[in-house]
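Given next, in C-alpha cells, is a single chain: the form predicted alone.
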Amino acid sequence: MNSLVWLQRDLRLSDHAPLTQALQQSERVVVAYIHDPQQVIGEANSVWLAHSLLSLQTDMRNKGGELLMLEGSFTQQLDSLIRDYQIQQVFYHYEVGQPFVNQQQQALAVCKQHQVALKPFDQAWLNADEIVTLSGSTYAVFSPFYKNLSSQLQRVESPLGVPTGLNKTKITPITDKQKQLPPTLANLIERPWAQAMMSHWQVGEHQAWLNFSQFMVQHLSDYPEQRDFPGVAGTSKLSIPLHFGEISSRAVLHQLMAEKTRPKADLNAIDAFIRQLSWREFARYLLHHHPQLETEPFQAKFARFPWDNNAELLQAWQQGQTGFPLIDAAMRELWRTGWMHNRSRMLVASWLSKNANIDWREGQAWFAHTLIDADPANNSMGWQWVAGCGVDAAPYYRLFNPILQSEKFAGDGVYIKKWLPVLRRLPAKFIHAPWLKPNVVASYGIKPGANYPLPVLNLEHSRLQHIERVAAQKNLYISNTVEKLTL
C-alpha cells in the first residue's frame, strides 16, 4: 500500500502520529508539502516555514529518507500526488484555522474523488469535543476550561519517538523540482528583509530542543516573576516551534510533567508555565468550537461596534511612530525580528483598539503579515481578548497604560533603548513619556516632534471616549434586544 504524509504544520520527526502509522502500515510513503500561494498566512509566516523546511529535509536525508515540496494550487498538485504514487491513504494532523481549515476541506474533496482514505490526527492535549462544562457545553472563560483540563493532564498520551523505517519515504520524485522548495519561498527568504530577521534565529527540531532544555535550566525557576518584563530573557520562546510543529506541545507537557517528579523539582515554575501552555490549548479549543472568530466577534454587541477608520494611527502603529516608548520600540522590535513579547503583545494591542478606536481585525491582519508565529487560534483570541469583545475578555474599562506599563516592565529603559536608539542616551527616569519634560530631555539631544515623535493621541482623553463609547453601545444592544422580546 502506498501512502502519503501531507505535511501543514508538524514540521519534525518525533512524535509525529500520521508519519509513525504510515510507515507502519505501508510499503512505500511519499512524504510532502505543497505550498499554495494563495493560501498562506503571512510574509514573516512563510519565511519561517521555508527554513524549517529545509531543516526538515535534511532531518529525513540523514535517516534514510526524502521530503517532497510543491508548489501550486492546494488541490491540482494533491491530486496529482495521488495519481503519480498511486496513493490509497493520506494521513495528517488536523489543523485550526485559515488556511488549513479550507485545504483540510479541499483534500476531502480530492480524496473522495479518487476513493482514497484521508485519516486526520489531533495534535492537541485532549479531544477538544470531551472538554466540555456539566451542562455539556463548550467553555467560553479560560479559569474553568483550565481546571477541567489540568485535572485530565494524565490522559494526555505519551509522546512517539522518531520512527523507525524512514528509508521507505526515499522515492524517485517526478521531477527534480519536487526536491527544492518551492520557488516562492526561496526567492522570498533571499530578501534583505527576511535575511536580516532570521539572524535571530535558529530553525528546526533539534534546535528548538536544545533552547527548550536551556529555558528549563537556566530560566524556568524564575518564570513566574521574570516572563513579564520584554526585555528579560525570561519566556521560552516556544510560540514558533509550536506553532510550526517543529516540537509538540504534547512533548512539552510530558517533559514539565516528569520534571514535576524529580526531588527539589521548582512545583510553582512548572505549573506555571504549563497554566501559559493552556492558553494555547484554550485558543484551539475556541477556535476549534466557533471558527467564526477569526472574522466576527464573540460577544454580539459588537458586531456593530463604531471603529474609526484612521489610517495615519493605524500606520503609526504599524511604523512603531505612535510617541509612546514602549509600544514604538515593541513595534519595531516586531517588524526587525518577527517577535513580540507577550506583554507588549497585549499592550500594543489595547492601544490600538481601544486608545486609537481602530478595529481589533486591522490588528489582527498586520500580526498575521509580521509575525512568525501568527498562529490563526492564538491570534484571533489574542485580539479579541484584549479589544473587549471576546470569550474570557478583559473589561471595556480596563485599558493598558503605556506610560505605567513602561515604568513598571520596562522600567530601566534597556530594551526601549535597544529598539529606539535615538532614546539611548536619555536617563531612565524620562525614557517612559519624554515629551513630558521638553527642556530636560533636549539636552540629551532628544526634540520631541522632530528626531522622535510626539504622542499621536491623548490616552486619558481616548480612555474616556472609549468608555463612553463601549456604554453605549451596550445600552443600544440592550435596547435593540428588549424591543425584539417584546415584538
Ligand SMILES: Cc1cc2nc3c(=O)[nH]c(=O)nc-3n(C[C@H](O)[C@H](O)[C@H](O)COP(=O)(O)OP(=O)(O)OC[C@H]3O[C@@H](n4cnc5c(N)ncnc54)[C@H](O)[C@@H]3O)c2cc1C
The other form holds:
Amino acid sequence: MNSLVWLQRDLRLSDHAPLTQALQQSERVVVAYIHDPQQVIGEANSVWLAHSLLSLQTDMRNKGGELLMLEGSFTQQLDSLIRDYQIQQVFYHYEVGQPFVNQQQQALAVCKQHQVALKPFDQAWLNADEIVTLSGSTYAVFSPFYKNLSSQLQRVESPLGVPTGLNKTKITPITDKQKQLPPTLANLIERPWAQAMMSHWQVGEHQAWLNFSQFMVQHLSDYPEQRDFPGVAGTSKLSIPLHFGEISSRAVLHQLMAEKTRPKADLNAIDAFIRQLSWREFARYLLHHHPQLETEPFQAKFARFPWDNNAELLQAWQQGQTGFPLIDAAMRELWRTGWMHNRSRMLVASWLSKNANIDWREGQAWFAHTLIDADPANNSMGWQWVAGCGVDAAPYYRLFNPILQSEKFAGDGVYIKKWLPVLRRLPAKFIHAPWLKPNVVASYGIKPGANYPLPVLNLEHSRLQHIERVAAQKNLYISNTVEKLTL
Ligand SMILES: Cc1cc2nc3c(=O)[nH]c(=O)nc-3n(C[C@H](O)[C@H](O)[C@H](O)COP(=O)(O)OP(=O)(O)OC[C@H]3O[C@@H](n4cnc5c(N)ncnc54)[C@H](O)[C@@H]3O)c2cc1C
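We have the form predicted alone; now please give the form predicted in complex with the named molecule.
Up next: the whole complex, starting with the chain shown before.
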C-alpha cells in the first residue's frame, strides 16, 4: 500500500497521527507539502512556512526519510502526486479557515476522482462537535465554553512520540525539484525584509520545544502578572510554532498537566496559561461551527455598520505614524518582527476599528499580511472581539484609551523607545502623549508634527462618534455614564 501524508499546518514529527498511522499501514509513504501561490495567508506567514519546511526536511532526513515540496495549482499537484506515486490513501490533519478549507474540499474532489481514501485527523484538544451546551447548542461565550472544556481535559488524547519507520518516506522523487523549496518561497526568503524579520527568530520543532521549556522554567510562574506588558518577555510566543504545528497543542497541554502534579507546582500560573491556550481552542471551535466569521460579523446588527473609508488614517496606522506612541511602537514592532504582543494587538485593533472607525476587516487583512502567526481563527476572533461585533465581544462603549493604556502597560517608556528611537531621549512621563507638552519635548529634540507626527485623530471626539454610531445601530440609549467611560 502506498500512502500520502499531506501536510498543512502540522510541520513536525512528534504527535503526528496521520504520519504515524500512514507509516503503520503502508509499505511506502510520500510526505509532501503543496504550495499553491494563489492560496496563501500572507507574506510574513509564508516566510516562516518556508523556513519551517526546510527545518522539517532536515529532521526527516536525519531520521532516514524525505519531505517533498511542490508548487502550483493545488488540485493539479495533488492529482500528479496520486498518479505518479500510485497513492491509495491520503492522510492529513483537518484545519479550519481559508485557505485550508478550500484545499480540503479540492482534496476531497481529487481523491474521489481517483477512488483514493482521504483520512482526516483532528488537532484540537477535543472534537468540536462534542463540546455543546446542556441543550445541545454550540457555545458563543468563552467562559462557559472554557468551563466545559476544562472539565474534560483528562479526555484529551496523550501525545504520540516520533514514529518509527521514517525510512519508508525516503522515496526517489519524480524530479529533484520536489526535494527543493518551491521557487516562490525560495525567492521570498531571500528578500532583505524577510531576512531582517527572521533575524528575530529561530524556527522548527526542536527550537519550539526548547523555547517552551525555557518559558516554563523562567517565566511561567510570573505569567499571570507579566502577561499584559508588551515590553516584558512575559509570554510564551508559542503562537507561531502552534500556528505552523511545529509543536502540537495537545502535547503542550499534557506537559502543563504533568507540571501540575509536581510538588510545589504553581497551579495558579499553569491554569492561567491553560486558560489562554483555551482561547485558541475556542477560536478554532468558533470557526469550525461558523466558517463565515472570517468575513462576516457574528452579530448581524453590524452587517451594515457605517465604517469610514479613510485611506489616510488606515495608512497612518499601518505605518506606525498615528502620533500615539504606543500604537506606533506596536505597529512598527509588527512590521519589523512579524509579531505583536496581545495587549498591543488589542490596543491597535481598538484604535483602528473604534477611534478611526475603519472596518475591522481592513485590520484583519493587514494582520494577515504582516503577522507570522496570522491565523484565520485567532485573527478573525480577535478583531471581531475588539471591534465589538463578534462573540463574547468587548462592550461597544469600551474603547481603550491609548494614552492611559500606555501609562499603565508601558509606563517606563522602554518598549516605546525600542521601536520609536526618535523618542529615545524623552523622559517616560512625556512619552505617552508628547504633543501635550510641545515646549518640554522640544528641549529633548522632539517636534510634534515635524520629526514625530501629531495625533492624526482626536481621541475624545472619535470615541463619542463611534459609540453614537453603534448605539444607533443597536437602537440603544447612551447614558451619561457611558459617555464618560474611559479605560
Ligand atoms: C486583534 C487580534 C488579532 C489576533 N490575531 C492573532 C493571530 O492571527 N494569530 C494568533 O495566533 N493569535 C492572534 N491573536 C491572539 C493573541 O494576541 C496571540 O495569540 C498572542 O499574542 C500570542 O503571543 P504568545 O504566544 O506569547 O501568547 P501567550 O500569552 O504566551 O499565550 C499562549 C498561547 O495561547 C493562545 N492565546 C493567547 N491569547 C489568545 C487570544 N486572545 N486568542 C486566541 N489565542 C490566544 C495562543 O496560541 C498563544 O500562543 C490576536 C489577538 C487580537 C486581539
